[in-house]
There are 2 protein chains.
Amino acid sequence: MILDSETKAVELPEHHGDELRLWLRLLTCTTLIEGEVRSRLRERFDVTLPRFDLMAQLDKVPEGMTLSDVSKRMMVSNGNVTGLVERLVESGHLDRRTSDADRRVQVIRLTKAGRAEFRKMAAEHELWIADVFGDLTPKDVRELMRLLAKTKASAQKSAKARAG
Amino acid sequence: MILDSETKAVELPEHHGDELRLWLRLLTCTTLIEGEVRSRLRERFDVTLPRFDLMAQLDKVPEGMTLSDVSKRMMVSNGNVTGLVERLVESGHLDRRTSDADRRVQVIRLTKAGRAEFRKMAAEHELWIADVFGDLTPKDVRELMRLLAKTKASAQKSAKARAG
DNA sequence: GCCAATTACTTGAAACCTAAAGAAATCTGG
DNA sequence: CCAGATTTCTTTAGGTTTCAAGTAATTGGC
């Protein structure tokens, strides 16, 4: 480590190990929690996480959404959504119809049965999550929310700068 | 909202929306960054994220690791590691041999070429990550590290309690 | 020594996921 | 109107991922 002309601590070459460790820790937390939720969904309701996530998106919008909307919100590819929706229509959880206004567009909604099943799962899911974060104080939660919001904004800016 | 006998704010039924929102935000951040890293690895080095992750694990341990070790560290299933390793051995990045002491065990290491390629990728990867977290102050980074450590511990405790 | 339990890994089936190419409908600028 | 660009969705190929079942080697109890 050396001191530059304005007496700030700097390193050559620049060292970014802290950010890397932060990223790995963030990833570990998410993987851990995601795995836990996945296990519980499977053993309790015999449902996969992607299906639960898709139903969660649809539960927020009773009038339904297009496949593109789902794709953007879930941050997964279009082709992925096509298959996921196919299986959930097949199992009776989703209702799917072509838009009258634009025949390219497919609008999907939860069926009555699908909604009922989702609500049941969501109620337990919320308790699992509360338990997972159980050792954090309300202040910790607020502070994490704030820092993750900042992280999200920073990451989006970085992604946008690359894509142009 | 009501006030209980000790004048603490409580809600009935208990409300865990804050934790749920925190989880969704954590997931959003990770998905966002992971997608960015995935894209950059593909376009810059034509390599997938799981392969990069596996090589990163091996780079830390020159003498090599067993498949089980890799499986635990990467938090993925054994079967997954088998296929991943197979393809990386095929492409010449990994060296694989059966342990003399225990013939059930497969020890894998980076080949010279594999290590060289990984180091090249890792150097850029570190810059990408630094850029992604670029808007966070050093204090933000420290604070996030602390809170995520606490989160990890809490989640592990919760998972352990369920599994018994 | 021997048998049962455990451990390490592989295999198989189904699902998930991406990127890229393709098909169909719509929009846009002459 | 109409040809080209764009949007929406599907398809395809190649990987990744899990879970569960299976195989092989080792360990531990007796």
Given for the second form:
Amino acid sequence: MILDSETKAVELPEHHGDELRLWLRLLTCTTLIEGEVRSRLRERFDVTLPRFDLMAQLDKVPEGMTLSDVSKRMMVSNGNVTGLVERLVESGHLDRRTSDADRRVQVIRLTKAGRAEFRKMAAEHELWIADVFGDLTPKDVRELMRLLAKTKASAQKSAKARAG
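Would you mind giving the form predicted on its own, to go alongside the form predicted together with a further copy of the same chain above?
Shown below: the chain alone.
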């Protein structure tokens, strides 16, 4: 049996600090949940997680966004977004036009069909996530949210200090 990094760290705790074990636990949970969501999106809708994420960003802004804004929100390069956009335009999910303010800038938005299909996927996605966290009580969820917010703030503080 192949062990993940978290299991290895727990089995030999003297070789790993608590913070490292925490990092590995967070990474393991993220990987498990993301893998489950990817599988369900592929099986149920024949769509990739990056396509779903792009559509989710655009669903929040009906008037559309520039490719650069989408890239920033998704934390990926413009090149990664361009390929996704091309495929979604070809499939009729996205509409692309040149910005009125700057002819060099393209604005993308969901088509009516793209929005309807995304919302169907999003509704099921929400049920999947509820299923994944189904063994947690509402109190567990609130406590985990509190602790993750504290973790995020700590990570941001560390990154800011390192940046100078």
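These numbers were taken from a predicted model, which means no experiment stands behind them. Note that the rigid core is defined as the largest set of C-alphas that superpose within 1.5 Å between two forms. Residue numbers count along the first chain shown, from 1.
Comparison between these two forms places the CA of S158 2.6 angstrom away from its other position, after core fitting.
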